[in-house]
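Given next, in C-alpha cells, is a single chain: the form predicted alone.
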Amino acid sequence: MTGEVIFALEGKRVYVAGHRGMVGSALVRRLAAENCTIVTASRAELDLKDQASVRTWFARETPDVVFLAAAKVGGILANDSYPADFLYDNLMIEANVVEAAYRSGVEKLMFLGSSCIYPKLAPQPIVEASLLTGALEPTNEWYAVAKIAGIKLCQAYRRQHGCDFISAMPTNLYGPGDNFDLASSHVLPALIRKAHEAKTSESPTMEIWGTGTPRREFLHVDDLADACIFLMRRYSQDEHVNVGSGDDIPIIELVKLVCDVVGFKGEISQDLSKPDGTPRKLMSGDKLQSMGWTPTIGLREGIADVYGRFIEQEARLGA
C-alpha cells in the first residue's frame, strides 16, 4: 500500500466498539495481525447509551485506539417501523463514546457511517462533497440523520479540541456474521436467504420487491476492514471519506447472480407494489484510491464464502 504512515497502530490499545457486529467482528479479524491490544466489551458489560457507564468504562479501560462500529442497524423495513429508535439509539451511542474518548485523552478515533448520509439524488458516483446538499432517501433518513450527526461530531472535537478523531462511510457491506433475518437485514442476506428457501423447497418462483432496476454497490466487509486499517494509520483530516468498490449492479443482476451461486433455477417474480428504494448509490471511491487502497474480493467471490457461511450456520441451528 502507497501513502505515508502516520499513525501507528503497533504497542496500543485499540478498543472496536460494536465487535460482535459484523463490521466490527471483522475489525477484530483484521487487528489480530496487528500488534495491538484489541480490547472489546459486550452489550451486557457496558450499556453505550448510558453516558455515566461509557464513561467510566472508557476511565478504566483507557484504550488509545477507538473504531467506533456500534450502531443499530437494519433494512428499510425495520429503518420504516422503528423511527425513533434508528435515531435516538446511534445519537447516544456515537455522542457517548466520542465524548468519553475526548475526556479520555484517546489518541485516535474513527467513527464508521453509511452511504445512506447521501442525497436520495445526488450526482453519480456520489463525492464526499455532496453530504446536505439535498434531500434525503425517506425510508432512512432516521439513520442517516443519526449517522450525519456523527460525521459532525468528529469533525467538531477535531476543531474546537484538537482530537484526531475520523469518518469512514462504507458503502453496502456484506459478509460473516450477515444478519439473514428476512425482516430486519439488508438486500443481500435478504437475498440469499429466499434463494435458499427457494432451492430447498423446490418453489418454481422467487419473489423480490420493486422493479429490480435499482443499482447498489457492494463491499465485503473484509475490505472494509482492511480500508480502516489502511485509513488509522494514513489519514488525519475533517472530510468523511467513502469505502467503496466503485462498482454497481441492478438488483435484478444481483438476484440473478446470487440464485446462479446458490443454485436456485426457478423464476424471478416481482411484488410491484412493494418499494424500490434509491434509484442508485454508487460512491466514488476516488479519494481512498488516490491514497493507495483498493478491493480484492470480487462480488461473485464474496457471494459464495458468504453463503457457504450461510449453510454452515443453518446446519448448527438445525442440530
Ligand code: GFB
Contents of the next structure:
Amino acid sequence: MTGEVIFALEGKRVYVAGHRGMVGSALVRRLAAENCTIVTASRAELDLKDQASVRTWFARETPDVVFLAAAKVGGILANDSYPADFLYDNLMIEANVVEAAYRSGVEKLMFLGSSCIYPKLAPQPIVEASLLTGALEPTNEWYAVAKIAGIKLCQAYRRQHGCDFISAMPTNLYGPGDNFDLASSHVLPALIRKAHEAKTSESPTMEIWGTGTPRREFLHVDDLADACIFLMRRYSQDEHVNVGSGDDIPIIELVKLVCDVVGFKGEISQDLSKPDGTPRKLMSGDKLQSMGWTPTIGLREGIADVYGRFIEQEARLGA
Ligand code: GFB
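Please show me the structure of the same protein in the form predicted in complex with the ligand, now that we have looked at it in the form predicted alone.
Following is the full complex, with the preceding chain placed first.
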C-alpha cells in the first residue's frame, strides 16, 4: 500500500465532532497547521444524540470534512458500571452524525473507534482482520459493540451510497486534556494523580487496581491526531486502520515508570476487587506503517509532559 495523497484538506470546512475532548482538541491543535477552516459546535449548541438537531446543524453549516471524535468514553470501571450509557450514547452519536454527513453531502468522514473492538483473546499483535472473530472483553463489550457499529456504519454508507467514510482504531490514548477523575479515568491519568497525591501527602503506599499483569499499548494523543490527518489525506477503503505505538507494557511496569517521573518512592498495593480487563491488546501497526506513518512521542517523554500539565492544572484549581 502506498502513502500517496489522494484527498486535499486545503480550503475545506473541517468539522471536529467532540472538540472539547482529549482526541478532538488534539485534532483541532493539529489542524491549525493546515490551510482549512475548523468548524466546531459546543454541547449547548448541538446535542449529537438528537437526530433532528444534528440534521439541521449539518444542513446549515455544510462541512466538507468530518472527524467523528465525539464519544462517551471512560476507563475500565466506568465502562463496566454504565453499560447503557456507553452503548446508547455512542450508537446515537455515530448514527446521527454519519447519516447527517451523508444527507448533507460531506466529502469525507473519519470515524474514531478503539482497540477494544477486538476479541478479548485475539492473537497478538492484533491485525485489522481480527475484527468479529471471537468474544469481546466483558468489562467493555457495550462500548466495543457501539464502536463496531460505527465501523459498520461507515462501511454500509460507502457500499450503499458511495460515501468516502473511513475508520481509524486508536490504541489506549493519553495526553493533554485527559480525565483525571479516579472513578472514571483510564489507567495513565489515574496513576499520575495517585502517584502525585501519594508523594505530596507523604503516603507510604499507592494503590493500583487489579493484578498489574495486563499489558497495554499507549499512544500520545498528538501522535494520534497526526495519524488521523495522514489517513484523511491518503486512505479511502472500507477496512478500518489500527493506530498504535507498536509497543506494550505490563501495568506494573507502567506504574514504576509513572512513579519515577512523578518522584513517588513508596510501596505499591493492589485492590484486587477491581477488574484486570483484557490480558493484552497490542495492535499491529503494519498497515499504517506501510503507508509511511510512525509515531514520534516516547512514553516517558509523553508522561512527563502530561504530569507537567497536571501540576499546572492543580495549581490553577487551588489558586
Ligand atoms: O485504562 P483502563 O481503565 O482500561 O485500565 P482498559 C487498564 C488497566 O489498568 C486495567 C489497570 O488492567 C486496570 O485494572 N489499572 C490499575 C487501573 N490501576 C488503575 C487505576 O487506578 N485506574 C484505572 N482506570 N485502571 C478501556 C476500556 O479498557 O480502554 C475502554 O474500558 C476503552 O472501552 C479504553 O477501550 C481504551 O484498557 O482495560
